[in-house]
Each structure stands twice: as structure tokens, then as C-alpha cells.
Amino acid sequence: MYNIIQKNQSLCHLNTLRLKSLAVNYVEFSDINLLPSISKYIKEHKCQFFVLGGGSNILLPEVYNGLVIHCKLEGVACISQNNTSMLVRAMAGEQWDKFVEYTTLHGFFGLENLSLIPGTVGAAPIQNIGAYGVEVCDFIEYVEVYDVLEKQFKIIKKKDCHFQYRNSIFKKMPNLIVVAVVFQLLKEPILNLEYVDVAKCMTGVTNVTPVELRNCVIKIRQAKLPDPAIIANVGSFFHNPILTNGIVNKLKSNYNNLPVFRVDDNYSKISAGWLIDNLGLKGYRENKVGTYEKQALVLVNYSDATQTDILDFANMIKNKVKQKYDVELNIEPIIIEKG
């Protein structure tokens, strides 16, 4: 087992922000049967670890002293079905957008609004990814994991995942390694076209198909967000704040153009990107780091930035937003400590 552990592995091209980062210990696994041996290594060496997927939602340190476990599990299969839906099992290492494309083209519907989100299937439930009025938890049946501490495979049902806005139980329990996700997808599409940008894109289109909706979402994302393969970024860098309606109404009275999205009778979500843009920070740059010229919510690594560079820039934005609006911004990507 230990001969597959690589030493001093560069992670620069394994994270979409392309941060300079070195893993003291690194292992890839494409076979779930390796997980007990990896667990044994962690216990014997008393080392910290984290699981790396597509590297699209993490901030890596310059040196990680623990073990980086790179998930390369692949495979998609329909495991059961009834008259209206089917259960589709996707392995954690599958690229998310390729999986969405596969389901759309094969008549497994529901995930179209989540097209072109970077990352892997395994990361989707951890972050509870969402876009254009849909969250992935809407379609998750259960998550298959390996518990490193108990050295056993487990099934975590949807209700036990404690899904919230960009959050889940998996963020609080890093001992659980996601190995596969089972989705309940629809045989007949029920398309979500309510999001403003989607509705605008579909103006004049009748009898919208899932493929057309997917292409619409891709078009919207490409117009607003930079391709990580070309410009180093992790997509949206801050959560959209969810505030009481009283606070939101006060903000709205001062800033008429502030986009507001109702959550329930007590809370609403406001646009973090608008708050930053309204400060004149869209396209703003300091040394190696800046905000994307087309979307203030996206932070860009222009040249060999480190985790510290990114966080210093992010904290500058957070402080300006707090000072201007009295609103706290929370960072969306996971900050990996040194280990």
C-alpha cells in the first residue's frame, strides 16, 4: 500500500485557482477497495487528510503536511426505476458537467439548471451545489461514503445529510469520504424556468426541452463566469447573504436596484455580487489577485497567487462590504489548513 503514496506532489494544476501548493503526501484511488489501506495509513501516521476531487471549490495552502486523497472513481448506472423516476448512481470522481450532460441526453431529468458547474459528483452533496433556482439536494436519494474512523462503508440518506444553503453534514464530518451519489431523476421533465436570466434567455421559445434548458444555462454561465481552464478561479467566491426580511427591506429602501430573492416568510437572499459591484470593485485588481471584469463575485488568480494572497484580497472585500452595508460576507470555497 505505502508504495502508492507519492511524496511532495505539486497540486498547482489540480485546483482551478491554480494556487501554488505542495502535498507532502499524496495518493490517487480509482478502486474503493484501496480505502481500508488508506485509512490504515492515516491511523498509523496520525496524519491529517482531505479528499481532492476537481479542485474547483478549495483554497489550498502553500504546503499541506498531511495526506491528500485524490478521488478518481468513475462510472454511472441506472440501478432501479418506476413509472415516473429512476435511481441513477454516479461515482464520486465523475466530472459533474459530463454527468449532467449524460443524464440530459439519456432521458434522466432534473439537473439541467446545474449545467457547467465545475467539479466532481462527489463534491456536489458536500457543497449542496445550486444554480438558477435548483439545488442538488432536490434530487439526491442517498450518498455512499467510507468512514475513515470506523473503517466501513455507509449509506447516508437524504434526510440525514442535513442539507442547507451551500452546506451539508459532510462539511462537519471530514471522516466521511464520498464514494458515490444516488440521484432520483425524472422520466418526464419538469423544467425550472423561473430564474430571471433563464426566463430572459428562453423568451420566445415554446415547448422548451431539457437540452434547450441546459444549453441556455451554459450560455448564461459562459457569459458571466470565466472558464477555469483559461482564467484561474473557483467561481462564486462568496455566499449570497440570507438575512431577515426586516434587514433586507431596510437595505432595499437605500438601494432600490439590490436583487432580492425570497426564501420564506422570514428570510430573503440578496446578491453578494451586486454588493461588491456597487462598491466599484468589479474588475478591480491588487497585484496577483482581482475580481473578474464581468462578475464581481468571482476572484481571479492572475499570476502565481498563494492562499494568503487570495484571503487577504477577500478580506479586503469583506471589510468594505461590512463598512458600507453592515452585511457580513462568508467565503464559499473550503479553506484547507496546513494539516
Ligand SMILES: Cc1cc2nc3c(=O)[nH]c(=O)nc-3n(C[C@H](O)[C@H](O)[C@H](O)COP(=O)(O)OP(=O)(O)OC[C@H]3O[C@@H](n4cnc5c(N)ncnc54)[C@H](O)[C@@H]3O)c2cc1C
The other form holds:
Amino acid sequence: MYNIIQKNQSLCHLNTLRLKSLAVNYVEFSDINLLPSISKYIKEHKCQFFVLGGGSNILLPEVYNGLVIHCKLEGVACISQNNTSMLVRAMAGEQWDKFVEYTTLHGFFGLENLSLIPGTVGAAPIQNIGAYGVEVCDFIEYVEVYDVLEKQFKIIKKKDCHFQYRNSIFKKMPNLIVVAVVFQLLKEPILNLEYVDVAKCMTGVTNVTPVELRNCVIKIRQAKLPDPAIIANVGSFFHNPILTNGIVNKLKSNYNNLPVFRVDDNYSKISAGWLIDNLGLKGYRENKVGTYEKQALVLVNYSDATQTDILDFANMIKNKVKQKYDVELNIEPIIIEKG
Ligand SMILES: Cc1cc2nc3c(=O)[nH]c(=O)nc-3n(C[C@H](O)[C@H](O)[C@H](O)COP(=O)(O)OP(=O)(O)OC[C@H]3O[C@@H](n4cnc5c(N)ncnc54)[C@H](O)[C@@H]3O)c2cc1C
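Having seen the form predicted alone, please provide the structure of the form predicted together with the named molecule.
First the chain shown before, then all remaining chains and molecules of the complex.
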């Protein structure tokens, strides 16, 4: 086993923010049978660890002293079906967008609005990825995991995943390595066109196919978000704050353009990007870090930034937002400490 652990592996090319980062110990696994040995290594060395997927929602430290476990499990299969739906199992290391492409090409409905989100299938349930009115939990049946502490494979049913906005049980249980996710997808269309941009793009299209809706979402995203292969970023850097309707109404009376999305009878979600943009910070840059010119919610590493540079810039934004609106912003990507 020990010969598969690599020492001092650079992670710079393995995170979309391209932060300079070195893993003191690093292992890639494309076979679930390696997991018990990895677990044994962690126990014997009493080391910290985390799972790395596509590195598109993570802030890496300059040096990580523990073990980085890079998930490379591949494979997609339809495992059962009935008249209305299909169960599809995807291994955790599959590229998320390739998987969405596969499901839409097969005519299955459900994941179209989540097209073009970077990263892997295994990371999708961790923050319950979402876009254009759809969250991945809407289509997850169960998640298959390996528990590093108990050295056991387990199935976590959807109801036990405690999915919320950009959150799940997995964020509190880093001992669980996701190995596969099983999705229930639909044979008949139930389209989510609640977002104005999506509805506009689909106007006049009848008998919508999953591929058509996917193409429309891709077009919208490409116009608004930077391609991480060209501009180093991790997508939205802050969560959209969820506040009581009382607080939101007060904000709205001062800022009537503020976009508001109803959550339930008591809470609403407001646009963090708008709050930052309204401070005049869209496209603002300080040395190595800045906000993206077309979307203030996205932070960009312009050259050689470290985790500290990014967090300093993010804190500057958080402070300005707090001062102006009395609203607390929370950082979305996972901050990895040095281990
Ligand atoms: C341009 C851009 C646009 C984006 N748009 C969206 C969007 O619209 N909606 C959205 O929700 N997100 C978005 N994101 C964020 C990101 O793509 C998602 O959160 C994605 O699911 C992260 O996947 P990853 O494989 O890169 O995870 P990583 O960044 O590698 O890891 C993220 C977290 O998941 C954990 N993890 C990863 N794999 C596993 C596993 N197999 N088992 C256990 N834990 C694991 C890691 O330890 C870490 O805590 C965007 C990012 C970018 C760069």
C-alpha cells in the first residue's frame, strides 16, 4: 500500500483557483478495494485527510501536511426502471457535466438546469449543488459511501443526507468518502423554468427535450461565468444570505432593485452578488485577487495567489457588505487548513 502514497505532490493544477499548494502525502484511487488500505494508513499515521474531486469548490493551503485522497472512480450504469423513471448510478470520480450530458442524451429529465457545473459526481451531494431553481437533492435516491473510521461501505438514503441550501450531512462527516451516487431521473418532462433567463431562452420551444434545456442553460452560464480553464476561480464565493422576511423587507425598502427569492413563509434568499455589485466592487482588483468583471460574486486568482491572499480579499468584501447592509456573508468553498 505505502508505495501508492506519493510525497510532496503539487496540487496547483488540481484546483480550479490554481492556488499554489503542496500535499505532503497524496494518493489517487480508481478502485474501491484500495479504501480499506487507505483507511489503515490514516489510522497508523494518525494523519488528517480529505477527499479531492475536481478541486472546484475548495481553498487549499500552501502546504497540507496530511493525506490528500484523490477520487478517480469511474463508471455510469442504469440500474433499474419503471414506466416513469430510471435509476442511474454514477461513480464518484465521474465528471459531473459529462454525467449530465449522458443523462440528457439518453432522454432522462431532471439534471438539465445543473449543466456545466464543474467538478465530480461525488462532490455534488456534499454541498447539494444547485442552479436555476434546481438542487441535486431533488434527484438523488441514495449515496454510497465508505466510512474511513468504521472501515465499512454504507448506503445513506436521501432522507438521512439532511440536504439544505448548499449543505448536507456530509459536510459534518468528513470520515465518509462518497464512492457512488444513485439518481432517480424522469422519463417525462417536469421542467423547471422558474428563472427568467431560462424561461426567456426556452420561449417558443415546444416539446422540450432534455438536450434543448441543457443547451439553453449552457448558453446562459457561458455568457455570465468565467471558464475555470481560462480564468482561475471557484464559482460563487459567498452563499446567498437567507434572512427573515422582516429583514428582507427592510433591505428592499432601501434598495428596491435587490433580487429576492422566496424560501418559505418566513424566509427569503437575497442575491449576494447584487450586494457586492451595488458597492461598486464588480471587476475590482487588489494585486493578485479580484472580482470577475461580469459577476461580482466570483473571485478570481489573477496570478500566483495563496489561500491567505484570497481570504484577505474575501474578508475585505465581507466587512464592506456588513458595514453597508448589516448582512453577514458566508464563504461557499471549503477552506482546508494545513492538516
Ligand atoms: C465556474 C464555476 C461555476 C460553479 N457553479 C456552481 C453552481 O452553479 N452551483 C453549485 O452548487 N456549485 C457551483 N460551483 C462549485 C463547484 O463546481 C461544485 O461545488 C462542485 O460540486 C465541486 O466539485 P469538485 O469535485 O470540484 O469538489 P472539490 O472542490 O474537489 O471538493 C469540494 C468538497 O467536497 C469534498 N469531496 C469531493 N469529493 C468527495 C468524495 N468523493 N467524497 C467525500 N467528499 C468529497 C471535498 O473534500 C471538499 O470538501 C462552481 C464552480 C466553478 C469553478
